[in-house]
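Taking the form predicted alone, here's one chain by itself in structure tokens.
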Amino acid sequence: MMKYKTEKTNIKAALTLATAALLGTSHLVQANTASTVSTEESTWEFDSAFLFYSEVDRVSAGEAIFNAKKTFADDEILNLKLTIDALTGASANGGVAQPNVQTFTRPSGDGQYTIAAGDTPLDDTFHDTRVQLNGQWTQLIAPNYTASGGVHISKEYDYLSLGINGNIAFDFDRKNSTFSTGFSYFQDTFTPEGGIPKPFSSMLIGDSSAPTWDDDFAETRIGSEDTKITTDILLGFTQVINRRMITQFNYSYSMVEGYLTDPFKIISVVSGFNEIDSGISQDYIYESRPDSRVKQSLYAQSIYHFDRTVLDVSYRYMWDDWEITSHTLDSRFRIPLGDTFGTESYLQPHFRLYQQSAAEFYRPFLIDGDTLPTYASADYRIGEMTTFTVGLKYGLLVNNGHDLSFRLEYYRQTPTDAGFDEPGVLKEVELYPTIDAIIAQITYSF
């Protein structure tokens, strides 16, 4: 295949590469800069990072990332990425807090756990390790046309994800404008411990050593595994405004079909408003979600290079056919410190605000005796919420220009009442607990 090169780096590439290197916004330039950088010989670039995430009294996660990028002499780019996650701790099972001790069966059906009075039910069996591999190849296929394709594989204890993706970018207006279109296709397979629960079946609670326990537990299952397929389409436009400013606009369409229910989530069925013990849990049933979801989003990002500082601001609006809508405002501001500490360094404050409405089938609880809805889930992640993240990143040059950075952030998630009246004792417990977390990351690029 004939290879095409450009003679020099244009304004967009110069500004984009500079800001991407400083702010880590490589998603803005994935295919757009491949046609603008020529090298005399093949080179390797490496990025490594370790991230620690910890929620108060809940889930903790450690993540190691290693990324290798090779730019060949003909401007072809190979990108390889390895991610390893280790998760542990306790995760909300969907049940509501009660004024009495509650007992739940573990997802495997082997054993039970108890929750103290007034506490949010948390399943402490949440342990998993994920290994993910991604490979991406990018090259010019014609003057002003750049193509990119990649593969994805991710494996957890009970989850396998396989995917492919592709992208084509077209530069015009003296390479100051770029239109891109891309797609991805993923097939995921679930093999949850204990099998796939039967929607709205009651959680089996009792003596797990009883002779009929295994048969009774099997009655609450519909199989050992299930799958889902995700297809994404992305349309993007990038424009250089002037020598200081670059903008990007994206529209994305995502269609998911298959098993979308969380096999580990339940819903509390509580006594009604007219009962003496109003609000007391009478049963725990497994959730049920639709087997399809269509999501769409609009995204806008602008990066402005002042004389010394760089401002990166983005906004995303998402909506889907589950009636979830969300707004995300994200901003970073890079402040160079010069050689104040004996080397080139910078500070980068970060602020992110996220607001989400609830899915149409979100129910924090169900009332005993009422007709069951077609779908229902008490998972707070699809409920109404507001979150914010605030943090600071410090970076410096070490070892002949290698980049070392440290990031520390605070995250708060505040679920809110989506308009449900609480019967009886539920008025006395915390139905929508706030979640606080700390995020720490170390990154080294060489």
Given for the second form:
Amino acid sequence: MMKYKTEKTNIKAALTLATAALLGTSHLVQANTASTVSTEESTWEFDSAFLFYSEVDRVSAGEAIFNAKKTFADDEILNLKLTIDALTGASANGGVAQPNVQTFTRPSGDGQYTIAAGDTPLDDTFHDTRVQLNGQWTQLIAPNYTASGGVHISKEYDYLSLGINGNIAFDFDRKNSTFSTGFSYFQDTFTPEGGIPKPFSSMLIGDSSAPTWDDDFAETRIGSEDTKITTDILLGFTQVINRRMITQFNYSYSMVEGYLTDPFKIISVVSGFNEIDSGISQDYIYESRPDSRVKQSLYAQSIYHFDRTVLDVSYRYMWDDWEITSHTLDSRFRIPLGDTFGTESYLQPHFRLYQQSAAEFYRPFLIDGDTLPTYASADYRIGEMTTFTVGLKYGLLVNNGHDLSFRLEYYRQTPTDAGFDEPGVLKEVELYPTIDAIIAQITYSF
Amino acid sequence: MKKNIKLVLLVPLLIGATGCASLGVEPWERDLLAKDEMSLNASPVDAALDDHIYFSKEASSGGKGFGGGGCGCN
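Having gone through the form predicted alone, I am curious about the other one (the form predicted in complex with the partner chain); can you provide its structure?
So here's everything in the complex, that chain up top.
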């Protein structure tokens, strides 16, 4: 950790210009911890990290984070974070695999791509770069009351997200217990290339160099951009159980309103059970989701310090008015290695298990001739699914006590059939392909 | 099922809220709790990166902190 002796008034003056953003209640707890080891000097701490994420045959992403945290002599904390990420590769377009070659139009309307027989349709045109800035200011506002406020801005080629948040935490019982409450508000604007498709309109396929193509494509569009508003409320309670154990419980309520449809996703409309070409795609239509979603979750976390090792376990139960429910179990076990494999080195295995049920309007395909439902989406991410992550982190102290760590993880998604009867040829193709990904990360803190 | 889960989560919360005398430590007993790895958000950078991955790939987000908006991730 680098320490600079600075004149507080100067720093404060400079910081009035600084923006402040998003941290949950746990950061308030951290602030309280920091107050117990108050120093006379103000300090800067920096974290830098690079993460590489890669799915087999699909998306690859690189993400870099630079975080600067300044703790002032009177325990006020300024946190500034810059995140940059780039994404490229192929993403499932929602269509089902077929026994024949399929042709799809790119979301921009500019050209087409073909998918081989038996393959899950993937749109390989995805590429995006995102820059995100967060600032957060945390301070004591009265004895035992800590307040925090922040701003968030994130910009990518076709997306802009602006957000604010606020938290207040109250400590009692010798700071062994903390109640906290927070809110956040996000306003996102989506300007997808090719515009916003008309819900359930057919994907235009044909000669994209034809003179009428642009006009015909425009017929499937209803605008160039749309917005959504996300409002979150978070209530938290933290309790020190004893010298070795601390627990946290959160309840969160999240309301999203606006454009929640994915403009790049389609649904295959296939021939029915009694048709001669049963299961063969007749049409591809753009998906349509409700314009609001209310999510709630309960979260519990416990950390236990054994004689040397530390176990961190959390569980989240989430439910929403799209009828999605999910369970998330996350655990980390830190094993100190002493100085044998590097100064104060440690190994930390990680295991995460996640299971979700399908949204009420999830349809892996639609049957030609059936009445259209009010909403439908074939996006596997709101279908029934189980995922797990296994990983290992290795960390050590280098130059002057700076933290260096490496993390390698394996992530597998296994979408499952939520009980849809498959007509004809759909029985012979893979409708719920598994997705494997590797996550690699290096972190350096100084 | 949903009710049971809520109960399991709420009971310890109530125990805590009523200030059970056996819970908690004195300020001089915080030697282990003061370690970085005992912080409820011990690796905020890892947590931010993970949140982004799972937000993009699964139907759930938030819980520990805010779920938020923030990206049109695919």
